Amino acid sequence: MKYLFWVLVSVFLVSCHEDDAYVAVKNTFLTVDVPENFPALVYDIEANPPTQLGFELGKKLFYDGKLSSSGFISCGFCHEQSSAFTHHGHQFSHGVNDLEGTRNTPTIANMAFFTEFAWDGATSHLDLFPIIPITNEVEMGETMTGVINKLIADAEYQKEFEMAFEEGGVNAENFLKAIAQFMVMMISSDSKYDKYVRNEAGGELTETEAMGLGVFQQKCASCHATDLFTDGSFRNNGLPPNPQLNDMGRAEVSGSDSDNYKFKVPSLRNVSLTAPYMHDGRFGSLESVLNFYTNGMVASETLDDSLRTKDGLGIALNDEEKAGLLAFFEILTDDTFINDERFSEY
């Protein structure tokens, strides 16, 4: 399925300089290409579609510092590419002056396909999610006043958001738009898994790749659904809460207590990649990640009842089981888009 978008007819230049108008002209909107495997679309395309200039306006901003309050940290900064897009070996997020956060930074990865953003769900639109780094005042400890008047004080961004929207100019609806343009785009799905699901070629499984697919389909596929690998639900998975922290999760939201140590189920694209795992980044590796499932959970009010059975609380899985769900996260990574130069900061 794709959603196509030609040559954007546009008559707004900015000026009457030739190199202006042949880029203005030049604006095309871009293919968003959805995976055959993927569900539906859940962006709204045509409310924001992707052009040329808007993406690479939006890829400028995700790794521009001016968006922090120190000048030093950009989106990217948590967001590394080589991760998925995760900040791999860091438990927490943090930014500003050494300040560390709570929670460890999710991938940005398929995001057009939800509509929660978040450990908590703190935001349901795209276009809304990077106010929670840029404020966030132990991330980029920013306010959406202070990206705004710095951007319109630099001549070259005044002249790139003219070219990239046809109501030009700085102001905060086009900076978001922007970014969520370059996030929009940011869609993985060309792993060894989806080949063999969309049977194309080097998507053979070995034996122990195939026999950990059908565990998973058996004992894990029921929250993380679907070839996004998440139902994009909320959810109490048994995890100890850590007193220090004192998270109550989505309840920091919704305010109810039926959603204490709730977090957003995450997605296993490209999982091999993203450690440390969980919304606290307690686990280091994939290995403990389902030791944990087996034998370490809590129950709690509002355990997740998908992880009571007649047994005893969470999942059981021998060493085979377990042995075949590691092969099977390895076969979720997806080199083209960890080495996609759209993507990349240089």
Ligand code: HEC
The other form holds:
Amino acid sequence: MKYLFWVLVSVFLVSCHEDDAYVAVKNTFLTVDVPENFPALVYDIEANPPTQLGFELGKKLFYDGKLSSSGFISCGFCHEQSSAFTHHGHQFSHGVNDLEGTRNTPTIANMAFFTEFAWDGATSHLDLFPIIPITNEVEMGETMTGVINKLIADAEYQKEFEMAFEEGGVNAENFLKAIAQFMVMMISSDSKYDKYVRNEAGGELTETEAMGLGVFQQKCASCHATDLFTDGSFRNNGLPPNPQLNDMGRAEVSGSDSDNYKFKVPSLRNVSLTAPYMHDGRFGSLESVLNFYTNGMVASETLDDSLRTKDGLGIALNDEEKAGLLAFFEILTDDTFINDERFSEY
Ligand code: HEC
Ligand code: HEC
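Alright, leaving the form predicted on its own aside, put up the form predicted in complex with the named molecule.
What follows is the entire complex, opening with the chain shown before.
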């Protein structure tokens, strides 16, 4: 059943001062369209209903280097649309003054359906997320006050904030709401896989793709669940810990040893575009990921139970099944999304 989340149908008018004349600027509420094969929306739309002008402001902010201390690192610098909003070719996040972080940049498609954010679930509020990269010294190296002051000093932003929000000041609340509105609208749901599931034209699978889907459902979908391809949980999938980084994953947030080396199960949407892979970007190709699942795992106390079998660790896959999975990954690519002008920088 297809259901639309109608937030709205009203239109509100804002007056703004321009060239000594008051012009009425129309702002309209946007519809957040929940794809029929997706789980329910998690984001509280009623608390921050996306509007056309709020969305446009959020997009401008997302692509503005002003949000960083150097003036050059925007959100879009690390989250590039052509790579499904990841940082192509970068193992680690790479921010101001050429500094490097320790984690790989994940996609930010479909964030409105997620409950926890970052590889370790550092926050469960999408609205608050931007504070993390902005204040991280190896990412944007700024302070919230610094960013807001730069925006206050910009007459164009002042006008845009006023038009986008009823209480239209340039302040942290409206700033965070605008960026969240932009991210909430970023829904990726038009891959060949989606068309197949929804019985739409263009969704006919080849034999190899169908076989790969079957293998995936049987061997991977317990964690990479639902049509978001993640159950949102934190798990240890048996990666050998990287001794240089000593990243404890979820345990860094929970403080509990039982969460050591657990990371958020990533969505696999657009996975063919998002190399490198895993929280530390250690694998450059999907072939290496599959080889890891068959014979690269190490045991530890927190290794997921489902990955220990009587025959040893890991997931058994023969060459044919691997070829099927690689074909399956390709049908998760959503060209509509990565070319959608609503989200593009220019
Ligand atoms: C220097 C590169 C860089 C910049 C700049 C950056 N990000 Fe990120 N982003 C990352 C990395 C790396 C992560 C994963 C962080 C972690 O797990 O600790 C991430 C994670 C995220 C997530 C969570 C995704 C998920 O699946 O949990 C969101 C949302 C996000 N970023 C939005 C933004 C926004 C909005 C901005 C601008 C205010 C921004 N990012 C700026 C690199 C960057
Ligand atoms: C026990 C849960 C579990 C199972 C089963 C599982 N995965 Fe994963 N998968 C994870 C976790 C957790 C991560 C992230 C690990 C990390 O980065 O530390 C991950 C990461 C990945 C990634 C990297 C994605 C990215 O954006 O970096 C791919 C690709 C992947 N898995 C494919 C598969 C395939 C294919 C199967 C079946 C053969 C599978 N997974 C089975 C939990 C699982």
